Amino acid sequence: MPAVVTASRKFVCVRPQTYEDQDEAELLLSLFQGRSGVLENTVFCVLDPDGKRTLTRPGRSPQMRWDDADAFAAWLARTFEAYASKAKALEALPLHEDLSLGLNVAACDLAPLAVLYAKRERDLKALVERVARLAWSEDHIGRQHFVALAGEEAHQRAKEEFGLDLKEGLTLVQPDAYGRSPRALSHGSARDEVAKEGDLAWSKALVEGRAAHAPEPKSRRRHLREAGRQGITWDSELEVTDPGEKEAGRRRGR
């Protein structure tokens, strides 16, 4: 495993959906502001505990600040060494605002979406909450998006829009390139929690699924490209700012 991926795992590591939230977007820009003076669609900032103080100066990436990723690395080591003694392990579930966004996300990152869903949100807090204790697991940690759903409503909208039959429990999905047509990878029933036995089922879900899981490289270019040629956008929920990627307020397929 790489030196600053091990390193990084003593941080909580938040990866910006950079115009999809007017929240992010102001805690983004108070962080940086380029020559453009806008908010730019990439933003890198280390902050200390209470998310307030600043550790390093913003930028774009963590290369205008190391050399490269072994630099990043120690650094990341002897500033965790302050915070050591008050560290605590991560219990939330880190979740994806809707549908939409985390097939999109998730196509993007060549990554299956684990789609949590039951029928009522209570059920649904009891699924994230035991849930949550597998995805910080070594065997699960970093390797798939998640998303919570509860209610009809929720799940007519998974099927009419993406073609999804949600069961309560535990789908794994692969999402198309575009992340429009997901295809199910694997199940862990909800059923199986009153056997307690659901951690299990929704470990070996993960498991298979990802083993499933086989989306094709991409090729930005001709991922544009083929975006264009099918008329395929992207709407977000805030105007595009960055003078490297705006267009009219659109994004053609991330």
Given for the second form:
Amino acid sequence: MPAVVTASRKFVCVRPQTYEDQDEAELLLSLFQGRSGVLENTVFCVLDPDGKRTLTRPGRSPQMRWDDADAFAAWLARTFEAYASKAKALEALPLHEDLSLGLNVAACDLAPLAVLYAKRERDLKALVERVARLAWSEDHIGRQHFVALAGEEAHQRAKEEFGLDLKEGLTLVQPDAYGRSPRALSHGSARDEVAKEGDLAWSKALVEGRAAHAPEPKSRRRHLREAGRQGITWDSELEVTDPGEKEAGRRRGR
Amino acid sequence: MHLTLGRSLGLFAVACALGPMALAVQRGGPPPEREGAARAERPRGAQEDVVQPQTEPQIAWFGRWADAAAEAKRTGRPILLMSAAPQCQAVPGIW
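Given the form predicted on its own above, produce the structure of the same protein in the form predicted in complex with the partner chain.
Now the complete complex, all chains and molecules, led by this one.
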């Protein structure tokens, strides 16, 4: 496992999707403004646990400060030492905002997405809490993304927009290259979990689903070209202000 | 910008770990603020940026700041933040 990934396990890691949420965009812009003065595509920072004090100078990426991955990992490990004695275990399930973003991000990472679904909110809450225990275990950490959905409306939307007929419980899916048409890989139902001891049913669903997950390597050039041919686009919630992206978009006639 | 092979590989490791890191940089490309433009300017036939499926565990990212901030406060753990747009030139499925 890369040293950066090992070091990251001691931190709360967050990857907000730039241009998808106004509050997050304001936070990111408050952390870093390049020469352009606008929100750029990526923002990197390490903050203390209250999220207010920066522990390193914010920038576009760690590459602006560290020469290589090992140096960055070593800095992370040293930085954590000051917090180690009081740090509690991570418990909350790392979730995406909705199915659309979850599928898109999973497609970007060529990773599977675990979709937790329950008809009732209170059942979903219980499901999320129980899957969270699995998510941070060595067997499952950092191997898939998660999204949680409740209610008939979410079920209908998953079916109509993504062709996903969700059943209650955990369904691991493989997004297509553009995060639009997921394929179900495995399922662990809520009923299974009640019937069996421990977290075996869901754990098995995650392991079996990951074994069946087989995305194609992704060429950036071909990905963009094919999107143009098929008319595939992504409308972000907010205007994309990154100067490089805007320039590239102009060149492609977008 | 010239990078030694060792440094390039190191940066590549960071790029793989963090996902949306600048692929251009691993090959000694332009600074991140010119990423988008650089992609458009890449000559025909040039080596493509190919993303391979992950075989090892990756960083376990929270997708929402509010969730991460609450968990950091509860656990007393510092926050590693790396934002990225899940699109390139308005095309989804690629950082």
